[in-house]
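Here we start with a single chain on its own, the form predicted on its own, put down as structure tokens.
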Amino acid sequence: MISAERSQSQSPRSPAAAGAPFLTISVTDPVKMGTGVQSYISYRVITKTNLPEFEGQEKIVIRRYSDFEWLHDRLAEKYKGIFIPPLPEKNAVEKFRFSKEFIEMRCQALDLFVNRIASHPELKQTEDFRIFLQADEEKMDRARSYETGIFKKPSDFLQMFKDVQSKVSDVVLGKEKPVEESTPEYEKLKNYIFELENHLAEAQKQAFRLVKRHRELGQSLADFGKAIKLLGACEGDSLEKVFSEVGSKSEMLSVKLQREADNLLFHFEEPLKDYVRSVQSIKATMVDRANAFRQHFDLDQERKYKELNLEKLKFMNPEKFSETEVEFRELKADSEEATKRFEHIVAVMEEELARFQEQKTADIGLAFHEFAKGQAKLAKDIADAWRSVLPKLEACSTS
């Protein structure tokens, strides 16, 4: 079975000191449920904790991908500004969806997802997270079917489409120019995030090629080993023994290359891929920030316009002044609230970026350390294997 162990920096599991608060979670035992198009993978989620807000010290629940998706979407809806840990992508291709490798990689990614939430100072305290970790399947189903307020009915999708279509038309016709936050600091951040995504994606692409190359070379060595053994059997005498040993070394190195390919996949390519997803999560938060800024800007502009209009009414139409003044106070309150929401997202993002940079440095550093260590060991094994047969080959060539 391919190992799916994770580093402590990626998935905090260290037992806490005696009496100290701790929360450890593991996602294990993926099992295929159902048949045909209705089939899916279930996972065992094991929670161990001494935190008083949890029900008991150990809880085991069964979850499927859509449950993880529910948790992600709930947190993204409620906690603007926080970088919600990313989920692994769906795979709609039937022949890959239930492959051993895909299932194990998804299990690893889901484990990382919940442990990142568990290590976040705010997200780990949420009611939604506790429901996910503790609720039985019936309660979990009720929570998932509960209307979150994002899309309550199909007509919401139609209205959303109409609103977007209207906005696009206004921009195209010149009726409205999109308002965007533009400060030197934020522009620098946006450029960094887009460059980071591109560089991480390219590094992950090349890591995938390394995995593929190791597997292809491993298969080639296995095929070569069989062929050279057959060749030796034809020759007989001393050549048969030497060629048999060369063939055995080839087959042994083939196994080592396949193992290193698996190691590269889980401990090098997958961490890089996970950080590509993490950057996309940051970009989603930047969209929330942009929406909050536009609402803050629009309401502030409307407030200024209403304030000027109110001053005019005070002298020109005293009767309408009182009614308009009430509307203005409501608008002013909405404007102040929108400003607070925007400023809150900005402040939270600053904290999140600091956490992200620290975690990224640790995780990517560990991934490259594992890569270099694996490559060094593989190179030594290859050199040792071929060096061990050199004297016998030299003896054959001089006889």
Given for the second form:
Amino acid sequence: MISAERSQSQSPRSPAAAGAPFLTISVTDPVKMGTGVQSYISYRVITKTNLPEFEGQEKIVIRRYSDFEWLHDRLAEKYKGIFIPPLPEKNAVEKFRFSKEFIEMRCQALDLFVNRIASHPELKQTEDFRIFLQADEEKMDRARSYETGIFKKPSDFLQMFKDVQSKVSDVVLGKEKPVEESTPEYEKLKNYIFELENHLAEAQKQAFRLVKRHRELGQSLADFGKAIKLLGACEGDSLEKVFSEVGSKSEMLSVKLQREADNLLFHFEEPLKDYVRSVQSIKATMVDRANAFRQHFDLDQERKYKELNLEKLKFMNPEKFSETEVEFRELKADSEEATKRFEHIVAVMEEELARFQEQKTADIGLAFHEFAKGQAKLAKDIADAWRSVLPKLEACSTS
Amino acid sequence: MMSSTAPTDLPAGDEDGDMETLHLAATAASDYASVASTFDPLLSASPPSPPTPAAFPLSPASSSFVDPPSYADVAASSPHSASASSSASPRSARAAASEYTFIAVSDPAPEAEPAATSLVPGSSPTYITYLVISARRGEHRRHAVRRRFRDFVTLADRLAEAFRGHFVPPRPDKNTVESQVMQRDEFVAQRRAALERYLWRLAEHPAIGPSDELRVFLQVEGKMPLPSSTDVASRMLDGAARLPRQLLGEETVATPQDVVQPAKGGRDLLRIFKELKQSVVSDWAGVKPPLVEEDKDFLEKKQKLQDWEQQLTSSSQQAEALVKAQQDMGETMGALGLAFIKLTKFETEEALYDSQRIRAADSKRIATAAVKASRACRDLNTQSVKYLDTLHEHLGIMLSVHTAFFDRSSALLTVQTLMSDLASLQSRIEKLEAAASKIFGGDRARLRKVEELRETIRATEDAKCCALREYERIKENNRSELHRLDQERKDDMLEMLKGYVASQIEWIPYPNPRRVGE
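I have the form predicted on its own already, so could you send the form predicted in complex with its partner chain?
What follows is the whole complex; the chain from before opens it.
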């Protein structure tokens, strides 16, 4: 897919070791487009690569949130078993939707999203990904509306039909509840994932509250500082000066607190949120796995059943036999395919889990480190500020 | 691992003793240092000590006045005990110089109304009495008496009368229990603490401390020795009875001892009306009263105090908001720590991979540090409340300043009224004399009237002199109190800031300098 117009000029940032494959993507420059109810944010997606599958060394496209969603949904459909990197939340309270913070955080999350795809051995090679990174806006629009419309793909209908079928056979075969995979290891994993989500959600909630507290404390320090200054002005002389110093320090610390609040939001709370989203993505995969298992199990049961019948038919009704045998072979093929699909998911999940844990450890470790660093710096700043004022207070005399 | 040196270079400014807080700070600081040194071997070390300037724990049912720890608590580490502090704070100096070396209010106990007739058998209205123990300077023995809240009210009233022009510390509010959201016990506990503080403030006042009223209150056992004021109704009745006689001219003038007291609340209705008319004349009619407040110094100070009070009000509001914000911060930090502890425990128990265990260890460190920070916050809060509460106290003092200024203006009004009286009496005499001189041979009736009026003038002159003396006395009280307040205010404000800043430094664990920037 090497485009004929491939640019020959080397970008100044290409790696010194020319030839080493690289793919760097960044999502930047959120810009508000449109007006009123139909307004939305568009992002610039810049791809720099030397991989042959791509159309050039550098490509810039404009994308909006639903484009990212399209990519996510396509990958989720096609690559069952893989933990698709999570997207930031779709909906937001109206007035919050265009706040600077929210937009920045979303941009950060989207950047993380595409980069995770780019570093996943399988996902990065998908065509959908390439389309996302390179297609011009028109083509992207078309692709997106095709998918997200009420128009469903034929395979969806088939799947729904099959689901109904298996439910019917459940009833026929006398099973009340759907069958679930229940090996002890998988049970343990399921439990782990569900509980992990709860704990993480709680931690993230508190982290978010902590951000709010920092802002509130910052605000009240600023107000207090102002009030103290005015109070000192009533006294005059030396007292006024020290009051003013204390007031100024308060105001200065207020600024630091606001900054730390921002820092906490982006580098501590957001990673925790991201962790929660990732766990939810794992749950989605687990649903896929459960469906695959059920299909495999049902088809397998059916096949066994039909096999028995077939044996009987061989002796009792030879004409019907050949007809039925053809059906049976088809069924057998389907069953084997379903089993393969299921086993594939299981195998992929194994790898994905190991990868997930490693990556998460690194991410969260970084988040904790940022938290600790930020808090330590804040504590030091506060202590320093007050230490500098105290000698002046002590030297001040009131007589 | 170097343990933090923060406690040792603690400024002597933390003079409210607080030996125990020093010790706690030391352990907190060294804990942080130890966490810092073992934190995160994976990444470059940086101390995890979390946080934050202090937060105030709001007392449970706080109104706009935050309750500081009672003097009894503070007494353990206060200037009254042998404090190791090198520099005496102005406050401790004041307390040390006060007339009483020890005052405590304790043991709230219910007692039944003595002459109560209970409609419901088995229940009689009860009130709470408190045990008041005190020791006077120079005396060895301690006095113990039982007093109820009503007695304190009486004490306050008597002091208000006896010390007009002084800044008499305001007594605790009456607020009836039913208006309170909190439980009876809490209410009683808060009231007990407030009463104790009140007595201390009285004792520390240079004029009131040595007073008989206070002494008698603290030392005379048994029933309350000070006269409770008669209720207003009977006072008014008395006054109403006098009024007709006054109008008819029989009871003409307020006796000298009466003019020493303000007109309002007294029995002399006529006087009240006259002074009201005088104030209306002065204020609204634009007529210049015969004597005006001319003391420029006073007027200036008054204006300045008004500005001061405004700023004080806003500062105390901001201080309260600050306290709350800091408390919230501490709480959330604790909740965060708890959430991480749970996560840690979970990860450690359910870990499927080693990387999870590493992560669990990380989050445990964060969790521990966060919980510790939350505790340090709480302790710092208590300290900060103690210091910033000075703002509230001075708001209370401003109340007494207003009362003292009001004493002055009402005394002035009395003088002005008497002076107008004199002027009008004089003019009546002149009119009568003029009329009498037109009649040949004199007008016996009129001349007799003139004599009466002259008598009245003499009596009124006497009253005016008394009133004027009283006014001057109050002015002098105002002046000396203003001077005292000026100094006290400066001292208290400075001490407040020092204490607040010092406690901030003490309670924020200072990260090990070796670690920062490593």
